[in-house]
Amino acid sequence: MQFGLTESQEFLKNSARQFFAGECPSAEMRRLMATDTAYDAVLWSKLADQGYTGIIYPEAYGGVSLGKVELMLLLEEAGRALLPGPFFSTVVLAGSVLDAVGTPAHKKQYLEPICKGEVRSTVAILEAGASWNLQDIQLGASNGKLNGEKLFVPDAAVADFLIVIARNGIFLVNAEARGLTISPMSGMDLTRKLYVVRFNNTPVEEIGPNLDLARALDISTAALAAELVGGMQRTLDVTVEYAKTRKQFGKPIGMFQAVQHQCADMYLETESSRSAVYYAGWALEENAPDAATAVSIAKMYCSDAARTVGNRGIQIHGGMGFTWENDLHLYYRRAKASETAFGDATFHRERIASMVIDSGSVSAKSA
């Protein structure tokens, strides 16, 4: 393991910042967080140019075959930029699990589109329980037929199709498909819909057992935490940057000490979550055995420090910090949402010691 990036990932990381930050500034981002989708074709489409919509998946199928190092510095600077719309939901989730358990037909029909920027999708995988542990999905398809409803499905007003997870496999369910209703429903983040997806007798395709979901979920887990970084240095920046300029007593708030201790908290904090992460993709590129581990710990970690760097931020804005024109609550409302997702710091920390359980009880046979 290198302990640095390469030359050819500093060039992604340093490329995507420029794509972002010229194709998606505050401006663009805040009309896109105002509409009902937060999608935007012309934006889609560059994204599609730049290979970014298919950057880990097989040249066979249109990607780009990059490793999931390089997909952890994508999602950094699309963090960075608080990118709206179903960037995550079609590339990282649905596009994972089609890798992950779709058979070669299925990926050449759904995965090809989704790497050429032709089609979005998302993942069903939450139900009323609100549990990311997938013993505890109910819903399940019976005659090819689905009966029951998804909660906070991200981005699935503007998906061609669905891929939906049950208790009997994975599902695949197109948009326009007889019985499926899509209706918005509330969220902390205001740049990634939401909705309730219901199912009456719809027709699914199955694209395989539930079996290798894990891998799929690790990368997205992972990937979000990624996204949780660069939000992170975004915020610090901001803060930074407003405390050599805000003054009180006639000096700039940054020389005194009880800011400067602030700051270099949110720093250790982001820097620390970035190390985490970028592990977690490079263990989960080279399959190393401790890559489950990896990204629940870079999870856990990112969904903490996240929060702590948003208050902090905030802190030291003060009143400005609470404004609808600052961006900072608008990274904060995405830290918090994401907090959640894919598991909180409780639940990660949870599965890390059912791992190192589950560890030694196989090494305790083994002996």
Second form
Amino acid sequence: MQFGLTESQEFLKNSARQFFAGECPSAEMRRLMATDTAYDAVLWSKLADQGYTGIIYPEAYGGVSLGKVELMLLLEEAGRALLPGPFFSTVVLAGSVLDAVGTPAHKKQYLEPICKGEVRSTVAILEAGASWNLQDIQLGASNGKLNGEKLFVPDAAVADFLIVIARNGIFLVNAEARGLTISPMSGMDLTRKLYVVRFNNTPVEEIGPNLDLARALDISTAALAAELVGGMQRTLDVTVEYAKTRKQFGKPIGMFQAVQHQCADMYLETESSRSAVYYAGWALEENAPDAATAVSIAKMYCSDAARTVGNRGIQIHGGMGFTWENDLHLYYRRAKASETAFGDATFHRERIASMVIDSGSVSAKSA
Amino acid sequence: MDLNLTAEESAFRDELHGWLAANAPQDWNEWREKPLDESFSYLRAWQRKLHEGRWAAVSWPKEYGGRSATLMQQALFWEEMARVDAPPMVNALGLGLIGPTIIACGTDAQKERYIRKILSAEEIWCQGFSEPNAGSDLAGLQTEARLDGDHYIVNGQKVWTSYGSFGDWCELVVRTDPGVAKHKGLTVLLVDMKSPGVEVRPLRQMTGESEFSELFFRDVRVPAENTLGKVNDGWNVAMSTLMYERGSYGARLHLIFKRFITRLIELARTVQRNGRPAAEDPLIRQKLAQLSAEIEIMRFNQMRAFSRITATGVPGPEGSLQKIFWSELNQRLQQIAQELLGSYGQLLGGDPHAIDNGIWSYAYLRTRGNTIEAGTSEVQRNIIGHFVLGLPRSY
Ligand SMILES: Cc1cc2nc3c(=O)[nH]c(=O)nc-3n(C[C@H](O)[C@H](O)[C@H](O)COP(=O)(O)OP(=O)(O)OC[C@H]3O[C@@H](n4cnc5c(N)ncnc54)[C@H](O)[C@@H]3O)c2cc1C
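Switch from the form predicted on its own to the form predicted together with its partner chain and print that structure.
Expanding to the full complex; the earlier chain stays at the top.
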């Protein structure tokens, strides 16, 4: 056993870090965040040139066929840069749904242009009840048409097509389709825009039953947790740097145990989050029997850790941490939005409980 | 100990009740969500009205426009204000911290000059303590004041000054003697913010608005008679302000928290969780119960602290307990609100889907400042460790 990155994984991670540092430094991230959609076509084509838009998908569709661990590493680095725009929505979310449920023809038509960086997409899941439990979905297609609305849909305004999870299947809607309206919501995370998507007799194309959705959502959930790891790492790095240089009472504040121990806790939470995410990536890649549990463990832990790491980072920066100019709050806002997206810690604890407690009682009974 | 209302307390409450029924504004909801620079004159007018009814600072002595209210009467005051959902008083720092410091340390002429206008909100006050290099280490501040005849010449910079851009006057801590130990050479000056050489630059907070500012002082002339307390005794004067800040803020907050929790419980009855109202979910019930209990404990702590202050006349370092308790409780409360509201919690004011017009997302972000402003939680714990418990100094 070797629970560490291989040389090529290390290489991918480092080059992604350099790429994002060069193409999406803080100033660029802030520029994009201030635009309506946070999308930039030039940056997108550079992401495609790197092969990032097709990272885990088959070469047959223009992808690079890397594994889920590599996906985690890429998203970790994107999270460290707080990459704005529809990368997660398009590549991770829409891509993994198409990959999991689409026919070869669908993949050719929709996944391939995603891999090649030619289109943007997203997946619409939540409704007014805002439940991440797929059984609670009410919206259903009839006669090839959708009527109703989806909420909190990320990056919908720049999607060339949207994938809609309905009660009776998974449907694809063209951005130009009749009766489709997309209006912005205003959320705390300024780098990932959310929308209300309304359908009024909107024609849709069915791409599959939602039976096979669980795996695609697990991949997306783990990838979102990986982003949080990157955000935590960035928050930890700048905070430790600040604690070494900021002086009060004639000493660097990092000399005070109250500060040092908080930095140590941030480190502990960041590393533990990373372990959970890497394991989830591996389990997904290997189709391990505990893959779903591993994803919930990662999302549960990262959801809480990203918030507490952010709390401590801001606290150690004192008044400076409370300013708009400091990037910490932008990471903190992302952490809050991602904390609830794909289920918060409570949701995933419940999932873990049903897997480790309820399934345990089943085997006890049969013994 | 007897927490029943005396005849005198009932009379106090009835009088206030009647006054509020006749005077409390009915249109506060239209202003509540507006940025402070729009609602400022509205709030100022409201405070003036309270002052005219002698309700602006009930705890202050009668001769300074208060009612020498007892602890119980103060509690009743805030309860009644909350019951009618009265707007806040805009000169918060003047009423809560700086007025009491002037009453405690000021000359008769200073009390005559400043107190009434604090009450009427005619003059808004801000607190110029922190500097870029002197936050937790307040005594390390560098803004200097040099005596030139009957004036001080002030040069330096302050930062994080709440209400800086609305302030008419500033309680400014300056260094008057650079030659002695850092706590010993400080003096408090009362500075007219309209003096030539004062520049105010608003700073944007992580919530998006500019509640605090940077202040620059370039050869600002301040009459020597504006010294509050003794020259080079500014540390003690500033500490009494900080003790008021730490010790007494909780009274008002109790009612704000109470409103938050009442609203959360209301929301928990409608928000669905696992197919049932969240209020029936055992986990949510535990969390809401814990918050409700802690909000009560905060009030009990506060009442005991008030009794102690009434007996001794001055707030002490135990105020740090209050400061830690309310600031960290507020953060827990807002996190639980977020958990309850789920995806809706992140929505900002102005979004048609936002619950209560986005106050929850705002409050979630704003409470991060609570454990920093008025002395960080770490500093408050140092104070308790050293000054209350007598442990060796840790820094
Ligand atoms: C919303 C808000 C409003 C404010 N309003 C005002 C105002 O009106 N007037 C005013 O004068 N100031 C105001 N402040 C400033 C506030 O008082 C300071 O930010 C605070 O005292 C901390 O100082 P600092 O920001 O310089 O942080 P620093 O002192 O640099 O502290 C950085 C970190 O180091 C820790 N630390 C420092 N020393 C020690 C130690 N000895 N032991 C352990 N840990 C330590 C701190 O706890 C903190 O976590 C406001 C601040 C905020 C956030």
